[in-house]
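Presented as structure tokens, the chain that follows is alone, the form predicted on its own.
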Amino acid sequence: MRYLITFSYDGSNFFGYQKQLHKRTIQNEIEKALFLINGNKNVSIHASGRTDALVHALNQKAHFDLNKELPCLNIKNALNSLLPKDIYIKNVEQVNNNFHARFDVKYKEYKYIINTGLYNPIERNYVYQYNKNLDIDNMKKGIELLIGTHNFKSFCKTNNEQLDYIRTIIKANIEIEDDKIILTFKGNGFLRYMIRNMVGTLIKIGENKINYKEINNILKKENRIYAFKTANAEGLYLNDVFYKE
């Protein structure tokens, strides 16, 4: 039987989502925990999308097979007594033996948090700590640009090298809470530290030193030495998976 979990995670103590030897990710702790579920069986997640060291995820998805069908109450009760208090399940439930909890997802939300007052250290771990005031209203211009299908190959990883360097942004904007700005992307994909670097080009024009038309200028170049520096891991999360009809 084929299921559906949602679920989120403290990302400060991982060496990210994905499955590594020797070190802590959530990718092993939770199959771990379905190992002793499935009467000390392997069991693979497969999750929406894999997110990097420091990364936090408020609504991460993955599917995973069991040999036999359980309540989906029981499969979340029992996870989330094996599991480290830095994950929590929040919903599981049973899907189509064809779903993809990755191939099959339609549109990824994420949301980046910046602290321009004073800093503080209880939420050094979840909110970049960068302290100084930023021209909201340029920034704000600039994430306008980025809506709509680009090729991103300037704001992706340097050496990530594949064929399709081409995202479709529907949303990109930015909210104000007392001294937090937040930064919000919703697209049909996005590669490896693309938002960390779309973030850091954006501080760059917040921080009046280049003019926001410069998305336009970075996205033609496709070339990521003309994208800024990337910002810090702990301010991103994984805000939510939407799937296809």
The other form holds:
Number of protein chains: 2
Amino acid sequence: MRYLITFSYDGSNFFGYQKQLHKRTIQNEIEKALFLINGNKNVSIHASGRTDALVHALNQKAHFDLNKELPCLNIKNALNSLLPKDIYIKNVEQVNNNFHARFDVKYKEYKYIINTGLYNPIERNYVYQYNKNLDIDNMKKGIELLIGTHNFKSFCKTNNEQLDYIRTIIKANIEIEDDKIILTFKGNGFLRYMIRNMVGTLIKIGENKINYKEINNILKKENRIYAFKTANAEGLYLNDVFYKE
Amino acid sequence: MRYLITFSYDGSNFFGYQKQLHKRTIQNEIEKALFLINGNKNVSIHASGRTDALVHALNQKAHFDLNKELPCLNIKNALNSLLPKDIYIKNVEQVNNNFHARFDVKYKEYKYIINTGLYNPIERNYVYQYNKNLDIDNMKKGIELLIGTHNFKSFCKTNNEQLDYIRTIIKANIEIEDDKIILTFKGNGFLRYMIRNMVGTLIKIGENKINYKEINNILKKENRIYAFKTANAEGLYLNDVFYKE
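Follow the form predicted on its own with the form predicted in complex with a further copy of the same chain, if you could.
Next comes the full complex, and the chain you just saw is listed first.
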């Protein structure tokens, strides 16, 4: 029986999503809980993708198989009672046995929050604190140039050997809420560190240190050294995952 | 030289504000930092009042004396570089030697946040999660009855022997922001657990388990057993402190 779960987590106290030996990760915690639910038999979960250490998720998705059929609400309640308070299962649904939470992804949406207001200790793990003014108009012009199908190698983690650096971004925009700059990116997939590297470059544009049109040149170079500093992990949220019909 | 500081903190990882031996408290951390700034001489700080474990502050105030005069901005920067990330000094100003951060308080303002929306792990330390509907209209009628000068013994921590349980609340209201109920209380002073006990009783009113007019009877009883469950600490914020001219 295959199940799809939708879950949120506070990434602050995890070494990222992916299973690691002797480290507190989100996958470890969920698989430990499922082991108990599945009658002390191991369960592997397959998420839409990993998130790095300190990165949060509002609607991460993963599938897994159980030996026997259980009501979805029972699985949800059992998981939430077994899991630590920084992971929350929002929904459990049964899916076809050929559904795959990673391979069937159509789009993923991330948000990145920059706080340009006063440092607030309560938000320290949930925003990127930035104490200077940023030119939002130029950042908005820059982010639009990222929309479309491009080779994103310049924005990918160095030494992250991939077969394919081509990705399509269908939505990228900037909204302002009080002192917060909220960047949204929706696309068919994102390379490792890609969003944080795009944000780092957009901050350089906001500082007026480079022209927004530089985005086009950086994309063309297909080399990480042309993009700028990776923005901090704590401002990043996996906001949603969309599947093919 | 006497200085007044305004500071914010995330109470989640502290055993409250007040100094305790071998425990992580806000006062301990600030006094440790001031010891270094004051040439390795102990400095005692005097806050507007304590806050309990897990309670947050957006604008707590405290005064202290240093052996020598230092520019306020230098003290602020030195403190922020020495303090952990969950305390932030927002302002430092010089004050008269007869100013006292506790005795000269005119009003203090607290906020209490209840989340009636879906549990969000990112907010778990910053709101009181309440998964049922509350009758806001009745809560609003109830909170108004707390305004004025009353004996608040019924809302005070049991066994907290005081000489005087009379306090004046000059403002008490409820605002709704999306799924959050935000209660604000401003008064000339608050007894231990007073706000959390008032909130606990207002929740009972919101559940329609008691009539809002019960507030008057509970106040008259002057006995803690007539009020209801103390609301959780994590929803409480010391929002501001106001001094006499």
